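A lone chain, given as C-alpha cells: the form predicted alone.
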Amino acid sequence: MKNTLKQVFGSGQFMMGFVIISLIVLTIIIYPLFNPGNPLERIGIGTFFKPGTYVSAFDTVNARQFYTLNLPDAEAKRVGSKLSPDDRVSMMEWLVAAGVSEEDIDIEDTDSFVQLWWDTYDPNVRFDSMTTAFRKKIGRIDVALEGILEDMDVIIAKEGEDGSLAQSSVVAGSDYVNVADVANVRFLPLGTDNFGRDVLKEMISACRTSLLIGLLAGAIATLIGLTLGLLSGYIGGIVDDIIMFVTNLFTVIPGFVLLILISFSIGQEQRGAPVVAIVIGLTSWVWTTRSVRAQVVSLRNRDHVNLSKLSGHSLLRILATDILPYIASYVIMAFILQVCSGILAEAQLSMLGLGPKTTEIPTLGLMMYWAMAYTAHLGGAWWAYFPVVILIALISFSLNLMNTGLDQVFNPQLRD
C-alpha cells in the first residue's frame, strides 16, 4: 500500500491535477470565512456592474478630511477619462483637416492633444468634405471640453428652512480623500451579474455545489456501474444476458437526452440539486458497467478465485475479496471520471433551464445560464461567465490529469 500511494503520488500528471483540485477545495473553504453571508444576495441596484473597486461617492463628499494634493496629470486624466477613443479619432480627423500634420498629433498625449485642438479649433471654420452630421459631433465635443475645464470645483448645497438650496462646501479639483477614511468602500473582484450580486462570492459557492452534485451523481453512477458489472461478469448466463440487455437499451438512447427527458419530468420546484445529482448518476453508468464486466470476465477463471468457489466461499465474499482488490484501481479512475461526467451534465442541463431550481443556490451551470439568458455575452459583461467557464474547464482538466496519472500508475503496458 505505501508503495503504491508512492508511486501515485510520484506521478506528475497525478500531482499536477491533484494540486489544482485542493487549491480549488482549499478556496471554498476558506473564501466564506472572510466573506460570509447569502451568496446570492444583491448588493448592486443594477445589473453587470464592471470589476473594481466602489467607493460611496456619499461618504466620499462628506469625509471628515480633505487632503490636498497638486498633481500636474490630474487635470489631464479628468478630461482624457472623459474623451473616448472615437472622439478622439473625430477630434484628429478635423485637425488634419484644418492643415495640421497627422505626425504632429499624439491622440493618447492628452495634455499635448488638448492643448492643439484649442489652438487649432474654430467653430466658424467649415470643410467641403466634412459632413453636417460631423461638424455637430464635433461642436459638441468642444462644447463637453470646455464644460469640463470651465470648473473643476464641486459645489455641494443643502436645502434651508425656507425649502431653498444654499450652498454648504465646495470640493476643489485639488482635494483628496484617503480610501481608508471611507467608511463604505467594497472591492468586487469579478463585479455583479445580472441580479446585482457578487459574482465571485456566488462562484465559490456555486463550485461547492456544482462539486457536491458531481460526487454524488459519480458515487451514484460508480456504485450501480460497479454491482451490475460485477454481478454480469461473474455469475454469466442469464444474470448476464439480462444485465447486458439492459446495458445495451441505455446505450442505444442517448443518456444526455434521457437525462433532458427525466429532468423536465420532475418540474421546475422538484429539481433540488441532490435530485439533479440522483438523475444524472441515475442515467450515466452505463460505461462504468461494461467496463467493469470486461475487468472481472478476465478475473472469474484465475486461481485463486477458483479456489474460493472450491472452498466453498459465498459469492458476496469472493466478489469482495477475490475480484475487488484486483479492480480497485480501475474503479477509482471510473469514480473520477463519473465525478467530471457529473458536472459536465449539470452544467449542460442547466444552460438549457433544466438544472437545480433557480431560488435556492447557485451552481456553475445556473450561473452560465443567467449569464446567457441576461446576454452578457453581447453586453460585453465577460466576467459574468468567462470565469465561470475557466472554473469548470480547471476542474475537468484538473480531474483528467489525476485519471490519467492513475492510468499510467496501474496499466502496465502504459508504465513500461
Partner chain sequence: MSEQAPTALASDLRQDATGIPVLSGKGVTKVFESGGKKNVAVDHVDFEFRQGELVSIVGESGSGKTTLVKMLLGLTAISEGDIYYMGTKRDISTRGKKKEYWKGIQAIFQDPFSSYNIFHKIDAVLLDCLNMRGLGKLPKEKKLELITEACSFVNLKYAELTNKYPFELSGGQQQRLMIARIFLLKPRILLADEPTSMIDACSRATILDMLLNLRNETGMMIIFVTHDIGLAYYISDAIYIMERGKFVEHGKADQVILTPTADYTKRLVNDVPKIHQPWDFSVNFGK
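Swap state to the form predicted in complex with the partner chain from the form predicted alone:
Nothing else is written out below except the one chain.
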C-alpha cells in the first residue's frame, strides 16, 4: 500500500496533474478568505469593464494632499492617452499625403509622432484625394491636441446655498496624489462581465461549484457503475442478462441526448446545481458498468476467489475483499475521468441554456453561456470567457494527466 502510493506520487505525470489541481483547489479555498462577499454582486453599472485598477475619481480629487511633480514625459503621456489608435492612423494618412515617407513615421512613439505632426501640419493645405469629412476630422484632432497642451488647470467648484457655483480648489497639470491616500481603489484583474460582476471572483466561485458538480456526478456514476458491474460480472446468469440489457439500452441512446432531454423536462426552476449533477451522474454510468464487469469476469474464476469461497465467505464479503481491492486502482481511474466528464457535461449543458438555475450560483458553464449571450467574443471582451476556457482546459488536462500517471503505475506494460 505504502509502496503503491510512493510509486503513484513518483510518477511525473500524476504529480504534475496533482499539483495543478491542488493549486486550483487551494485557490478556491484561500481566495474567498481575502476577498469575501457575494461573488455574484453587481459592482459595475454597464457591461464588460476591461481588466485593470479602478481608482475613485471622487476620492482622488478629494485626496488629503496633492504633491507637485514635474515629470518630463507627463505631457507626452497625456497626449498619448487621448490619441486613439484610430486618430493616429488618420494623422499618419495625412502625413503620408503631405509627402512624409512612411518609414519616418513611428505611430507608437507619441513624443516624436506629435512633434512631427506639429512640424508638418498646416490646416490650409488641401489634398484632392481627401474628403471634406476627413479634413474636418483631422482639424478636430489638431484642435484637441492644442487644447491638451494649453495647460489649463481644472477648477473644482461647489454649489453654494444660493445655487451659484463657487470655486473650491484647483487641480493643476502637475498635481499628483499618492494612490495610498485614495480611499477607494479596486483591482479587477479580469474586469467585469455583462452584469457588472467581478469576473475573477465569480470564476473562482464558479470553479468551486463546477468541481463539486463534477465530484457529485462522478461519485454517482461510479457508484452505480461499480455496483451494477460487480453484480453483473460476479453473479452472472440472469442478473447479468438483465443488467446488460439495461446497460445496452443506455448505450444505444447517447448519454448526452438523454441528459439534454431530462434537463429540459425538469424545467428551469427545479434545476439547481445538485440536480444537474445528479442528472449528469444518472446518465453516465454505462461506461463504468461495462468496464467494471469485464474486470470482474476475469477475476471471478481466480483461485484466491475460490479459496475465499472454500473458506465460507459470503457473496458480499467476497465482492468487498476479494474483488473490489483488485479493481480499486481501476475504479479510481474511472472516477477521475467521470469527474472530468461531469465538469465538461455541465459546461456543455449550460452553453445550451440547460444548466443550473442562473440566479443563485455561478458555474464555469454559465459564465461561458452569458459571455456568449452578450457576444463578448465580438466586442473584444476576452476576459469574460477566455480565462474560463483556460480554466476548464486546465482542470481537464490535470485530471487526465493524473489518470495517465495512474495508468502507467498500475498497467506497467503501457510504459514506453
